[in-house]
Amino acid sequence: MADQQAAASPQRRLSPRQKQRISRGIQYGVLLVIVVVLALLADWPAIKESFLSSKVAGEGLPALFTVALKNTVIYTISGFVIGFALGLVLALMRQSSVAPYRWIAAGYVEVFRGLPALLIFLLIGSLPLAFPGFQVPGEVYGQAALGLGVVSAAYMAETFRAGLQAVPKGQMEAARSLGMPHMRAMVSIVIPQAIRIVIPPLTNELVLLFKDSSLVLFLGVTASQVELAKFGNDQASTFANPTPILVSGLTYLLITIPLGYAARRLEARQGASR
């Protein structure tokens, strides 16, 4: 009887939201686990006095902004502006109707975006064997300057390619039919509603550049020329303490996640607009 009523009764089983709070709550629990072993078996005074001392960290004061900061700012926002220019120009290329010109352009970010940015700096380093007596302007800042701008161009070319794609067709015609030329209705009226379109994108281009920076110390730089990276290192050498490394990856993230922030923020606020 008993056998016959247990078969009648329908078999409770689980919703789609309790497996998920199940599993949920499985996953928290192990990440909780792991952390706290992590913490058990961490040796705090140690890391405290190789990764946290504030001795060494003040010894790398004032210059860790004076110098290694604002150098960095520096080859940052003048990579930037070059390979925003020549990105534009590269995107412009690609929508000729001069067939050489697609080629170029196409040839080119296919070269600079296959290549490691790392070879962009050696080859730019080399520059004098190749043509004796050529010296880039600046020097270690024009190098810089150009091994950065010369890459993110080719980012930056497919970014603007995209956004004029993405500027209505109407507009040109428009333009066209009041007898704007081609050019002007280009730089006048495609041209800045593009740009308005790929802010975002870009604004993820300068945070890479920003980090991509700390490859200047391939160039050969003075004290005076160090980025944050090469400043960090030195410092920990000097002090035989990896404390100023982290140290410089924290200056980074000031600048970073502010701009990966507002990145984001131009992204939905584009996405709401439409």
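Just so we're on the same page, rigid core means the largest C-alpha set that superposes within 1.5 Å between forms. Numbering follows the first chain given and starts at 1. Since we're looking at a predicted model, the values are computed, not measured. Compared with the form predicted in complex with its partner chain:
- Core-superposed comparison between these two forms: the CA of Arg264 stays below a 2 Å shift.
- Leu250 is not among the residues whose C-alpha shifts by 2 Å or more between these two forms once the rigid core is aligned; its shift stays under 2 Å.
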The other form holds:
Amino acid sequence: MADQQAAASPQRRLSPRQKQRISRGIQYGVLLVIVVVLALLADWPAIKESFLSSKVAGEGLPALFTVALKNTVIYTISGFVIGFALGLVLALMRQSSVAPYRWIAAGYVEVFRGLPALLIFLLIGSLPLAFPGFQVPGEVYGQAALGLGVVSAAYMAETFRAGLQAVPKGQMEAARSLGMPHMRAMVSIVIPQAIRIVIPPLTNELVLLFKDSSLVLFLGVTASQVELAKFGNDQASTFANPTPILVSGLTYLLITIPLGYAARRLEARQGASR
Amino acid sequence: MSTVEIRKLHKSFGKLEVLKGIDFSVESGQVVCVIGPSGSGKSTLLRCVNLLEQPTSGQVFVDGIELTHPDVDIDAARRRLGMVFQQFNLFSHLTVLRNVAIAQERVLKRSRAEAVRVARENLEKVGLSEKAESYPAQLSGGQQQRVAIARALAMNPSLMLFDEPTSALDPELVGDVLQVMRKLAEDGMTMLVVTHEMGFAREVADRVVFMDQGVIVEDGPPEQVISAPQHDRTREFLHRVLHPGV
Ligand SMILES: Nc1ncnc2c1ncn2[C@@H]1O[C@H](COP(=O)(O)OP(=O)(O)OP(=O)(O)O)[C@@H](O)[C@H]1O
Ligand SMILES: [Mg+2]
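Following the display of the form predicted on its own, present the structure of the form predicted in complex with its partner chain.
Entire complex below, previous chain first.
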């Protein structure tokens, strides 16, 4: 019926192409209005002074890289290593024929995915209350690795589980038929293939961890243990100028954007080879 | 002593009884081909022989050792059996050479040098020496299946199990794989082969076993089972296989 009407009065009807053009015109219009309003409202000299002060930014060098970025990388990588190992163990526990192992692993994942990472860091600081005399080795570095590790392990466990399930059943059967015990077949055949499959999502997890490393600030760090976010914040209060926060942000992006890009590239390549 | 002996083998998946009492044996050096319609339990039978499936009841003996005995070390027992799958199942993260070497090292505890030597020997046997450094994904299906045969042979099995080794292959690649299997048979390997290749069965098999609905219907030399079947079910099946589309 609509077709008939359109055919009857072609003059008053807009073709899909015309409609599209009008819709796009409206969207550009809205965008332009918002930009102009923001530009008029903003106090440009003040912004330049507060956020783009090259003098204040320069004060942060070279510590921005030699201390803050270095520590951020250390916290991230040590947390990733612990999360990777623990996540793999949890994923294997979920496949165990011993039911309590499956329950423990499933419970762990639920609990640690459901809690804010911040809460974990606050709890880690209080561990000595539960276990008098207990010290996480490596002080803040150890605590940070533990905190980031236990949180990311919950996510990585789910990723590994998907990866293990994605390895065709025939791989295990072929390994067993060659006389490999179950454990041997897992270690030599199934796990290496599962890890290949999960490299792209694990790269994304690394990006998340890199950002979460800012939570280390709640462990109470000294000047030499400071990471990017706290470094920016401290500098900002010292100079009463928020430029260092912006600089810290840019430094995060320096790492996270290439990593995210690499993850997408790896994903695309895997998609193509399957 | 038979290489394989199967007694009163039953296998059920839940309520579905797939094998309903199988008795037969394969003598050393014999080639036995198993034929039968889809779903008749051929794969399940093969998988029960190397305990990839746990039989519901019955016994499986290989070289006189009862694999179904509760105390038997199944991983040790499986070393006597080579298995070739329809889908090849090469280890996709390893090169061809590593595919053939890895179980020798991990299971038989051969040194790496020894394992590589044996691997190259067996790759030579299946005509793929020049592919040693390739990955499985870089090979044709027929080449992958020949690597899978080399991988099984490298473990010096006393029996080779083949589950429709050519069914996943393009027609023009079937011949190379059958040629390798023919050569194996000539060299005296004991083989239990599930196949739809009647030409191969007629030419190479010492015995042909026809299975239907979980039982062995007919068991005898190929001249008899394929060319002059005694049972209606066998005749009907062969008619369908040999005259597809009729
Ligand atoms: N793991 C399993 N769980 C449940 N049922 C199964 C399982 N494996 C096989 N079956 C069933 O057992 C029956 C026999 O299967 P099997 O694979 O042994 O047949 P086949 O003779 O090899 O057939 P084909 O020629 O199609 O390969 C089928 O009905 C199948 O659906
Ligand atoms: Mg089958």
